[in-house]
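A single chain, nothing else alongside it, follows as structure tokens in the form predicted on its own.
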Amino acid sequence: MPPAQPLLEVTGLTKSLGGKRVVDGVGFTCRAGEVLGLLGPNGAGKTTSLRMCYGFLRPDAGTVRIAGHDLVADGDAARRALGVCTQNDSYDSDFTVRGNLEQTAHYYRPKIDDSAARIDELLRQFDLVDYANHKPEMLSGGYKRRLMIARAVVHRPQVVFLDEPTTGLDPQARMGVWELVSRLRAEGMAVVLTTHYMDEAERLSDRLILLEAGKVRSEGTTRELLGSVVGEHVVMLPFNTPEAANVDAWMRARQIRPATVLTDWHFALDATGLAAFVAAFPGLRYEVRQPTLDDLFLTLGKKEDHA
């Protein structure tokens, strides 16, 4: 049986700002019930490239289905089904968590015929059901993104973009927001996620697309995206060890250059060249491990700066 039609279709999105092209091609896609993963560092067009997708910027070419309906030329039917969560708090502060709930879900045309069902029923599904009568100020970190998220998905939208959901909370917090997020999957949605925290993004992505200077540098698994671009194994090892000159000479002549995080030396190697350094060094102490996301930015990280 072939896949089902993806929800999210994105083609060709450009975008230049203040003269400079920050989003340069990006195309993705995102089906029903996957969460998508967008990754970079910073300046790579993520941010760019997500409120174009949510109609916040016009983009210069390219374009965005969600749905099936195109966001420039339908954009009433496209907004329609579509969720946004923003990094910031945008909540109104004059209504109640159940009012900013109500008031969200004025908002939509066609109306939510069972809006008062419906907002019921998010309120106990996000645990806020104690603190619907409360302004949100009154909310901790935690529970105000449960508010936000909550207000973008009142009116059933197939694509939800979720921006930095849990910047800033603490790692209970966290962990709450990202079992709504595997509800939200699990419900058919298709989730559109950026984040800075490596384990998030491992955890929650069946699928991560790599942006790098405004383009799409990879995609795929976490271990097809860290194969393509870190590779196959990082060794560990202190950079004041006593064969430290040796060791530098032997990365130097195959052009690898080492992250140092503290007081180590992180390098990737694929399986040709650690059976050579495992050769080159026997009787040497280091440590060697399968590559993570993290090792994914300080890969980039050290291109910048040799840029």
Second form
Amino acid sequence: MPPAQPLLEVTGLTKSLGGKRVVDGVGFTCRAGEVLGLLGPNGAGKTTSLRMCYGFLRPDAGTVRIAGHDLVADGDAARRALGVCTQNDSYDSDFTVRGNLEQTAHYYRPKIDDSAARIDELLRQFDLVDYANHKPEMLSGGYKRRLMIARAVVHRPQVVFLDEPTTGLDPQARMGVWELVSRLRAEGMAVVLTTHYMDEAERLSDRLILLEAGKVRSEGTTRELLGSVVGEHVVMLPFNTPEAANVDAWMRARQIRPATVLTDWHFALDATGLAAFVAAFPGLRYEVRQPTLDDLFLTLGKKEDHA
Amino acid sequence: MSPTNPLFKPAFDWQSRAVLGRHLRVHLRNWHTAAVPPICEPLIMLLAFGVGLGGQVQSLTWRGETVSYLAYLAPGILAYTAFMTSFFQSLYSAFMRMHYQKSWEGQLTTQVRLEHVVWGEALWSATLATSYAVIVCGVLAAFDVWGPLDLHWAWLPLTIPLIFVTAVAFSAAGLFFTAIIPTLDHMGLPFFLVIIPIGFASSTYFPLPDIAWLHSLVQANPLHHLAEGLRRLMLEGELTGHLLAAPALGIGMILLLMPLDLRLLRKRVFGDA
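Could the form predicted in complex with its partner chain be given as well, to go with the form predicted on its own?
Up next: the whole complex, starting with the chain shown before.
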């Protein structure tokens, strides 16, 4: 069966702010039932790209199509198919939890079918029934996030943007949000997620887009992305040992620049490189592991420092 | 201000009404406390200035005739309520919603766009100002029945749309400051720059001194025309050009300020010009 048409199609997004080009030709797609993780170090252009995708910023060039509707030319239809959970808690503090969902429903046309039933359903799904008549300020951080996500999907959108939905939450609340994201995916929504938590990106995303200096640096599954940017294996060893000088010389000869984490060096090697390292230091104690998204950020950080 | 003009079309879109509806819902939920200021403020003003100060001043000369200070003041309070309510709502309340409460951001994640949020704020401020003006009319009517005032009421309902349009203009002025003041601490600036000068140079609380340049200057002040128009209507029963000059100047302010407000607020809210 051919893959479904993407619900989100972003092409050639470009934006300059304050005379500096912060997003430069970014493009990506997201299909129904897919979670797309948008990653990148600070200043990579994630937030600006996302804000253009949901209409907060006007792109200098490029297009955003939501469920086939151009966000500029056919804005109302595109926005009807779009749900947004911003990083800030932007619920309406003049209303209760239920009131927030009811009020949000007023901001959509065509009107939401059976909005009262939809709101009851969301209160149940998001475990908010007991707090339905509470003001949002009374909720814990995790439940505020639940409300924010519930607001974003009250109109049954096809594409949902979640901008750092778990920032500042404790581990239990984060896992609660992960379950909700999985549920949105199971309902067939296309979910675009930004996060600083690498475990979260790995666990939730079907596909990742890595932005660097306003451009798409790489994209694919977590493994593909790590393979292309970091390498196949990561070697960890302490640098305060007598053998460190020899290892340092070995790395310099191969133009390998390790990331320094506390008292350890972390550096990526492909299979051939690892075989050469093993042969060069037979008596050395070190650890070899699979790369993670943390390594990816350390790699990008090194490049930034170098630049 | 045609509904097809792209700058003004959002004022007529359903999204602006949805924003207005949101503010109305919040207001009606607190109607019992929200109605206190528009009832008490004119009451206090009429008692303090009209009865209290009026007891000292007794009467003044207006258009060559002697009128009691209370009678002079009554239409001025009506006009000032429309001005102050719309300006304050679109300044302070809108600033709180935009900057602290983040409810604008919440609305902007939906089918509502910034132009709808801004027009919704302006329309709501004007709606509230007009409704407060109606409440003030009720207080004035009570004074009329009680005895201290003797006002003409026949044509007053006709002025409601004129008050509304003028109030939209004052809202546009309030939104301009919402867009540019950095923090709540700077809220005093528009009060000194707009409310006090416009309020005092407007014939609301006292007749303007006989200074030629001042009389020329106030011709550009919609509040002056609104106060004088309402005064002529309520004290003499005459419909005058002042009642048309107020909304006409108001429309000029709307045409000038709303596009500017939108541009400044876009930069403020989104960081994008």
